[in-house]
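Just the one chain here, the form predicted alone, laid out as structure tokens.
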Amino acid sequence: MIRKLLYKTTFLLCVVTLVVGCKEEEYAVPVPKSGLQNDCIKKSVGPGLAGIDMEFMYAMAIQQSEGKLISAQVEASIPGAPETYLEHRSFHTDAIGDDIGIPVATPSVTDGAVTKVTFDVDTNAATLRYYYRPTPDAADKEVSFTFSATSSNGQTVTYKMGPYKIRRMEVAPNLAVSNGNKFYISIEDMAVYDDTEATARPDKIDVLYLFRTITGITFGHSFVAPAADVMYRPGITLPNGINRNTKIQKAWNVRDIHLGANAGTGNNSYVYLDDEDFKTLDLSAAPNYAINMLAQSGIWVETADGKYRGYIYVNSINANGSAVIGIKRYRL
């Protein structure tokens, strides 16, 4: 009998602690904390290159019994391309997630380095976007961000972002391509040449974009050097100078989002390349041509005169003999 009661009570105050212990705390409101605060955060991801912006959100607030917003900026420890500002909208979410902006200042001005907005309406609290655009004369270099904010009240606050290296790589997207037209490609110039263009600058083609139907052959849209054999590139004379011996490699799964990819679908092979993708590349056994290239493939190429190392990538194909391609360079 006392061994069951001991039981029984034993279970009893399990139970009953239980019970307590998954009682619902009651929920507080967040006591907000006196004075100017601020928080910043990274919106875009991949490497930072020349050309590409980079966005951040830095938020800031005041209790509204404490004062207003007065000023905001960023300085960066690299002045950034003209393209660089900060937003004078402060944004939100809406309930379907749509982004909301509200002008809250007078646009942006930058002044070397730092790039400011002064607010011209009452508010205690602001989310603003800032994007910055590295200038090539960043390659290889560090950058930094301060943000900051002051308030009615006197007090300023600061926030400190990076360093975030810019890569050597370049960018040059949705270049059209055209069989007979402009299907001159030059990988130093990061740009598509017609043959009046192309006869002009003949040391600057590395790379003939061709599409051709032929009896027994799947040819289609394809990418060969100047210098291959006439079988690749049947039909073609070429003006004098134009004979760069380029190495050429088909790359299937190799969709760079900065080159056009779509990143939204879910598909875990849209990638970022980056400068060591360009650096460890071995073409030393690569032809000179890739015949019958497809949407959502690419090319890895390497000059003839071994100054750049490239990645070509085609966003799309026409039946009619045409495309939109994508290139992204490393200089040696």
Given for the second form:
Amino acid sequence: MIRKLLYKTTFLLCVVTLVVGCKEEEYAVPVPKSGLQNDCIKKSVGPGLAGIDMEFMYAMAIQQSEGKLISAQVEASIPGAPETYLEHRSFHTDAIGDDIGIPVATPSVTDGAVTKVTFDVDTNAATLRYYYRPTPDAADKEVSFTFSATSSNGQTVTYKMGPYKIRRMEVAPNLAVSNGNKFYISIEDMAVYDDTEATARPDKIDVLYLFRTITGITFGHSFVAPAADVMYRPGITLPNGINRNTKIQKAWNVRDIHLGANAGTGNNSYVYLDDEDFKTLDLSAAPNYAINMLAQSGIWVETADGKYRGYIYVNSINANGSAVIGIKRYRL
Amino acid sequence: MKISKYKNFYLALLVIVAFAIIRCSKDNFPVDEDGLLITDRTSAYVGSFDLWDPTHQTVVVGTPVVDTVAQTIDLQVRFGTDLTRLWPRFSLITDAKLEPKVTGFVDFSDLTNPRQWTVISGNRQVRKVYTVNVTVQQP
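Output the form predicted in complex with the partner chain next; the form predicted alone has already been displayed.
The complete assembly is shown below, putting the previous chain first.
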């Protein structure tokens, strides 16, 4: 008898729970917070380094009945390069995901570490993008940012971001090398030179780019230290003084996004090389040449004077004996 | 007595438990010093061979020739291959093992003294020494 009663009660409870649980709640329009509000995210990923923009998205809004936006500014703890700016357009994405920018303010003005825009249209909500380009002076230091906005009702809001460590690494992307012309590569200068230019600075030439078609072997596109055995740099007589013995080691599947690896296409993996990769790199057993390089491959290098370690990425190669490369280096 | 009522049940349970214990007990299969199972296989040979460079790409030109009678592996590597740091990759007959073990990059640069590895059969009784003869592609 008691057991039956227990079963019935349990069943009843389940039914009641189901009915109550499935009851539709009426939607209510969210009530926005009162006063000037702001928020910020860091859009760019990967380590920050000199010459590469760090991108932020700063959003600010106030209820229409309370006022409008007057100005927005960002103060960096370390002044950025002249290319640093705060967008004067407010961005949103359209139905297909494209960024649409609507001008809402005068172009930004940077004074020292402060970059500021003043709104010149009546708006009570905007999302501005901030591009901070670290200078070489910021290397090895931490930088942080204070975003702030003011509204016509006299309110000011701030949002702090960071700190972010600026790396010691430096990059020089998109360098065109060609066989017999611009084929001298300097890690120290982060540049490529032709014969005349290289002759003027023989002590700064670390790597040679060669392209050869040789019967019986696959030589193709190769990187060779000037001091490498002559069999690895056939058909070339180097100007006096170009004789550095750079350590070179092939790398594969190291597609650095800072060096222009085309992330987002295909099934390949992409990475950001960081200071730590160069600090822990051991090239003590590496040779001084890398024969038959392919597009999207690369070489780790260490200069003969032990001053720099670096990575040369091969963005593309051409059958006519040219290639596009990028250099990332780390000062030891 | 109550116990007599369940006598057959307890007896069956005992038999099941005893059976389970016996079945689950570790078989006393022999293992070698590496903890690998010693079987009764007597074959000891290399099936295939490859050499990888530090980028984990093969450096071999064509297909290595494995001679199981002469116990040699002849192969040619690409011009410009850094012979000091190559990773040999053996494919062996079932249950066989290699001595010395390949635990990292191997220096093949002394072409006059080819590297040798011993293939040991599954029963650990047959040992065959294979010589890896490397030549470098030349223009």
